[in-house]
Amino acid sequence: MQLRVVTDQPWDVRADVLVIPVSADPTFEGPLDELDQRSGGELRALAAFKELSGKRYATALAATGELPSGRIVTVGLGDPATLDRETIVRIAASAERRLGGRVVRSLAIWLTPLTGSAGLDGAANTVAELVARGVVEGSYDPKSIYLDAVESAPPQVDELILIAPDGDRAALQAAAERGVIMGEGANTARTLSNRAANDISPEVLAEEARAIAERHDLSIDVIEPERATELGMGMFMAVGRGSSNPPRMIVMRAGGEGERDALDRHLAIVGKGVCFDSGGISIKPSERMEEMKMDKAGACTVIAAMATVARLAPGTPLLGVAAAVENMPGPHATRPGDIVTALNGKKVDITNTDAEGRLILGDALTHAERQGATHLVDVATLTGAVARALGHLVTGAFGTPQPWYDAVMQAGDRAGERYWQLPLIEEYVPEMDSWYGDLQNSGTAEGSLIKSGLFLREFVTKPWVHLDIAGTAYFRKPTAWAARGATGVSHATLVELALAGARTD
């Protein structure tokens, strides 16, 4: 995709189609007043007829009367005041997808009102950034992996312009360009979540993994069974011994081991790779198992960050680790009872092997900590409590200490995503004891979101935050922005925590 900046104003550019943001019960006066004369009243029809509303994310299609353009595509921004990073991602991709199933090969969007919001930061440059973002991710539909033609696919547009008559071309280009990274980064988690368990087994992703650290200049080592049993990782090899397909603990990495970024860190993102979970013997029920393919999002986030990171600052350091394993019921599969030991000598009373993600995590940790990892951020489809407790719109996080939990969130503030702290309850910890060895992976429900976390505390000594994306990994029906399936999120906040260590010299 082409993409270019103009300053010229939004009645005198050429595309098929024209995106036109539109607050909440628009006022046509000045520019907005301008089009709509242009385009031969067009636009105030369409708010007299209620197509035109302003609301957030809805759409409309008008007519361009003599505006050079093909089409016009209204996008409702709701109250200008309100807008956030998050909200303008969606915007722009809302506005793509409106497009679904039609011809367009050149798309422009006036970025001037959403520039409205006193929270942007560099309002111009960001809001350039984020709607290039928002366009590259909209287009983007998982039906397109196994069909050869999708007829509803939004459309890929040759030429992405974007109009800011006030800004500076060239550092609106840079921001641009970098959404545009960012935006595909996302896409590639989504790809790797959404292909199916018979596509995708653990040693899959390993090759996946590598052809992305070969075209990125990566280094990478695959760990297969025989080496990871011989280093003593017994959490992760007893989920991955119950499949046919034997799991890979994928280790992805820039620049050298130990090597400390501009912040004094060596930062390890990690991630839960299930390419299908069953529950192991302590089987799901049948109900939307299907979408158990989707427990290896963790993992294909951390795969794609490293990339992206890769693609907007080379060499910067970092450490990404993807537990892959399939939890299966096969012959050699870890029994309710079963005690094991982890790859930090602790002794783990496997009761519930449903309760698998923790398992492969606890020892991805520890080896992320053992190659030299002095700050950690791990991503899961760790719990269905999180999604309970707060949707499909908000991830849960835990994090020690506080002050690298703040840092983590202000990534995900700069990359425009969602958390809420939860609290790791040092009473809720002897609930975990065990008969026979040093902690159980699984206890009763009440509390069972908080005792996630705690027990992957047992497996970290550095400033470690764990983020739960059980409930926001995938949609399960599409929105304005976005298809069902798999969302990519926290893929941006891994790469903006990563970026922010990243050398300017």
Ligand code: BES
Given for the second form:
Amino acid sequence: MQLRVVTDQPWDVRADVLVIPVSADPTFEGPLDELDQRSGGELRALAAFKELSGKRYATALAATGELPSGRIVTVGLGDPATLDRETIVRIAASAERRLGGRVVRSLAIWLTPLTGSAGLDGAANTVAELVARGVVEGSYDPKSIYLDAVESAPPQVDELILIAPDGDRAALQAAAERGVIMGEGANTARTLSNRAANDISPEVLAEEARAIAERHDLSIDVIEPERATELGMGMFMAVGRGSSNPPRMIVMRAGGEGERDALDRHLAIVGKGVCFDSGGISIKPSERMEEMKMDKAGACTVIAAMATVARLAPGTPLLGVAAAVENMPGPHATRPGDIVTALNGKKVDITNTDAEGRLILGDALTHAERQGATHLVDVATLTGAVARALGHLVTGAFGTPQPWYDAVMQAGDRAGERYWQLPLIEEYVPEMDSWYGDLQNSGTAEGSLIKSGLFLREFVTKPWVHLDIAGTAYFRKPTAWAARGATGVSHATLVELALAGARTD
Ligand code: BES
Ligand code: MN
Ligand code: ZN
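What I would like now is the form predicted in complex with this ligand, since the data block earlier showed the form predicted on its own; can you produce it?
Complete assembly follows, chain above in first position.
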């Protein structure tokens, strides 16, 4: 896709489709009045007809009259006072998705109505980045993974034109290019997550990671079962042993071993990669079990974020650990009540084989620390409880100490992603006591979300944040701005966090 920033007025731009963002209950003044007049009164007429409302993410298709573009799509931005990074990405994505199935080679988007919003520093550049990212994310279509011709797919445009009258073209162009790369990274994570379990086994995920590593000059170490066992990854191996598709601990690295970034961190991003979560012997009910191919979303996000950081700031030190397994029942599967030794030496009583994410992550976190990590963030579809508590629009997060948690949240803000902090309540730790081991992997249902965080904390000694994306990683229903299936959530947060440590000299 060609990206072009123009400083012309929107009525002078020629494209197959011109996107006009419109605020709620629009008043037709200034440039919007000009656009309406040149469209032959089309915009005012559609507003009177209540087709054009300006409601956030609502779109309308309009004729162009004397305008040089082929069609208009209006997209509602709602109340401009409440625009933020997340909504700007979604507004652009909604416009792109409105064009599903249509023939569009060039798409022009008028940025001005989006740039006035509060809380956006360097507004015009930020908006250019977020809009470009939104178009790329909006063009994502999961059906195209396995089918050749998908009638309803959003168009893959040849040219994206961003219209910013009076803007600094070079700066806007650079910002928009960053946005495209961000969007492509999220889409990479989505495709990996959406692919079926008979297509992506842990071995195949490791091969995908290897291809990405080669493409972006990253080093990669794929730990196979024999070495994982030798190293002592007892929890990781306990989850993997039920399947005939053997597990893989995928370790990717940018920069030298133990190398610190500009913030003196050796940052590690760690992902849960359960290629299929049947629950194991503690088998899940069959209702919606097919969705459990998405239980690898955290690992896919980590792998994609490694690539994005390498594209945006090559050489920035970063460690990525993706723990890939299949959680299956079988003659070799771990049984409830089995006691295993974690990589950090703790004896864990596996009371529920469906609480497998924390087992593989525990060993992955320990491994990341042994590889020199000074700061850790893990991303995982860890609990159904987080989806019940927070729904699908906000990711649950734990972390300690607080300044590190806050640093991760600042990256989340820059990424336009929402999180809500959950507490690590000390007094609940004894509720995970085991008769036989140091702790069990699943306690009573009360406070189970908090206990999932407390369990992971047993396997870290450095500043750490855990992002539970079980509610946000996968949409059962499409929205105006996103297809159904994997969302790529938290990819941008991880990238922003890593880029904070990029060298600027
Ligand atoms: N992968 C699931 C969590 C999940 C649920 C992800 C729904 C996405 C959508 C996880 O491994 C799991 O099974 N968690 C259990 C934990 C329990 C056994 C302590 C859960 O949430 O029920
Ligand atoms: Mn499970
Ligand atoms: Zn799981």
